[in-house]
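Next up: a single chain in structure tokens, the form predicted alone.
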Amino acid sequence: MGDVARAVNIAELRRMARARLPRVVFDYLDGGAEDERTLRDNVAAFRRWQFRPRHGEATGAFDLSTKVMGQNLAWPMLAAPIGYSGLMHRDGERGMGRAAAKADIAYVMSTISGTAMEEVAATGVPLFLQIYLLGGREAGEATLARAREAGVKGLFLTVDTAVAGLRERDLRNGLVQLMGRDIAAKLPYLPDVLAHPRWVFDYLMGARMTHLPNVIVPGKGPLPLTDVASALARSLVTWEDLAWIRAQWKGPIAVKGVLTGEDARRAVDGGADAVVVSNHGGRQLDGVAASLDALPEIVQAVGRDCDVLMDGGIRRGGDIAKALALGACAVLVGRAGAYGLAAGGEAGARRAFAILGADLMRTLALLGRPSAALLDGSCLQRRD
């Protein structure tokens, strides 16, 4: 754990995660779809913008607080939903929840988790739930009822998974085979896994994901992990589903996976309180716009009618500042926090959030903007 405490940037946490994890797990976390063009472009998009600082300004006390979907947050960031977090570290979703709580940010927990939402809510973190309609609407009703009882603050409905993206690293590494029941099919992929005995021990002593405790299929119980892919293929989320969820859920709802002004407007008209500009971290349709590049169109389309968040490619606090300057009210931090979790569990995730927070504070100071609310287009210029 001392190593993660000494990490000075997210890239160092990524290197630590790569060393600790079997290739199949690291590539699941790190990889994208097809040629991974969108994955790379998410990061590169931030380099297309330069800061325009104002010097000689007395900044005084800094105010980085914001309000997202009715929830007051000390920082304009939330921990993003990461499926299979228990594969990355035995601390899993509980560790991420505790880290987010200590960082004074919120956590959007994935449906595809090995930990019950009630256990994560017990960490004291402001908890949101990202949902798919796995198991159909009947299973969805039970999930929503549990979320209400657990004190979940709001829902993030993901709409960009009509089918799973073609993640070629996962195919090469045998992810499906290793998570399946066929022992013979696992054998070609086991040497790399067994070459990481510390991870194997932690996995066997920790999460050992076999089912999704937050998806209870009527008459069958928790959805088996081996059935997730087929269940996702049957659970295309439509605008009619948004209307149905809006009728079931009285709290705030965000629609995640929006890349066009048309879809953003439709989400708001359908009852969404927020939209998340997202290409699923480059893991779905390769060749779409980087999230940051799509952000201005979404902001223009919805105006002040809803909160606009974004994710994808955030590796520095300066990246967060650029997203806020282009109109986002907050960002979802995905891989950056997950690299920390994979490198050192809860302590690693805490370190990732601390790095980003310090980066953001320093960026505001050097920009001469004492408040995140003062970040706007005047802070940026497009690189030639």
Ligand SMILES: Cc1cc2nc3c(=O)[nH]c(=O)nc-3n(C[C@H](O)[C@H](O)[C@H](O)COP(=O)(O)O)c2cc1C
Contents of the next structure:
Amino acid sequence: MGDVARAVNIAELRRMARARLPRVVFDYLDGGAEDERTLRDNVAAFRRWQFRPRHGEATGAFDLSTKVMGQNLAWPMLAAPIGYSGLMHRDGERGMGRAAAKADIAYVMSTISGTAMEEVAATGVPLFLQIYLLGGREAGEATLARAREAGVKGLFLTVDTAVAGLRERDLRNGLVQLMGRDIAAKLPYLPDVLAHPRWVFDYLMGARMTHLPNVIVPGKGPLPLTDVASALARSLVTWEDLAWIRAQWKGPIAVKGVLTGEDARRAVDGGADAVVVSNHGGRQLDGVAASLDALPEIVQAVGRDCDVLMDGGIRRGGDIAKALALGACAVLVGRAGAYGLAAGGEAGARRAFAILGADLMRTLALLGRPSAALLDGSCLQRRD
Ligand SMILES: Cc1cc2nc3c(=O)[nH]c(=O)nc-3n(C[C@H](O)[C@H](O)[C@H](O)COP(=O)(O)O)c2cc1C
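Coords for the form predicted in complex with the named molecule, given the form predicted alone:
First the chain shown before, then all remaining chains and molecules of the complex.
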């Protein structure tokens, strides 16, 4: 893992991930919906803001701690839910949990995970669980009971996945065929996979995701991976589901995937403790606003009533500083951590979080605001 330890930025971890993974897996991780306009704009939006540093003041002790959904966090970042993390590296969700624990950040684990939540909780990471109601409410009820038992700190209810976005790279690479049951349908897509024997070996040595251990369908057992795509297509999470989950779950709930003040207000009125301003990393509806651009409207609508988090496009610690300055209390880090995991397992994810953390500290020192609480609109100016 010497390579990942030497990576100086997230772009280098991304290059390492691209070299290690079959194209079908790398594109699943890296790609977005349709023309990928929102995917690119998520990153570009951060470049539309410039810093306004204040100099000459002794900066004193750093304080990056924050409180998110009642939980004290050392850093204003959480590892975002990434479905199929076991494809990135055999360390999978356990590796991501250990990396996050060592980096002293929290982890929001995806429903679409190949590892039981209890095993990830055992890494000691402050663990949140992302919810898709795959398998319906009965399966959901059992998941919530287990989450309570496992000490999960809160739920992230993803509401932007009425259907899967059109990810053209995945169509081209045969992702669905490769994950399906039909052997003949896989054949045209196998050469790409077999051209990466080290990844194949690693995958076979790992947990080899076959089922989702956190979605137990009553009378049937864990949901088979081959049924996930069709289950996802039937599992839109509605405002009624929020009310239902609110009645079941006493701990904090975040609604993830909010892009308008109206939906943010609806989430808060429905009992959410937090909203995540997110377009799913540009993977769902192409052509929506970059998350950073949508953030001010939502802060204005509900910023006094709940925690506002954001995700999308975070590739540098300076990006985190800009999101906080525009009113987010913390960010979710998606691809940045996943590129690390894909490049070198737990060590790679850890390297990604270390890079972002060091970046953020340096940015705050250079800005003359050593504490996350000191970041506000006066730190930024719009670039024309
Ligand atoms: C490969 C991949 C898988 C994802 N899987 C999920 C998921 O299972 N549930 C979910 O709520 N969001 C999922 N997301 C969205 C992320 O949680 C997050 O919103 C997004 O990655 C943030 O953008 P960024 O990657 O630019 O940081 C996924 C994103 C990627 C890249």
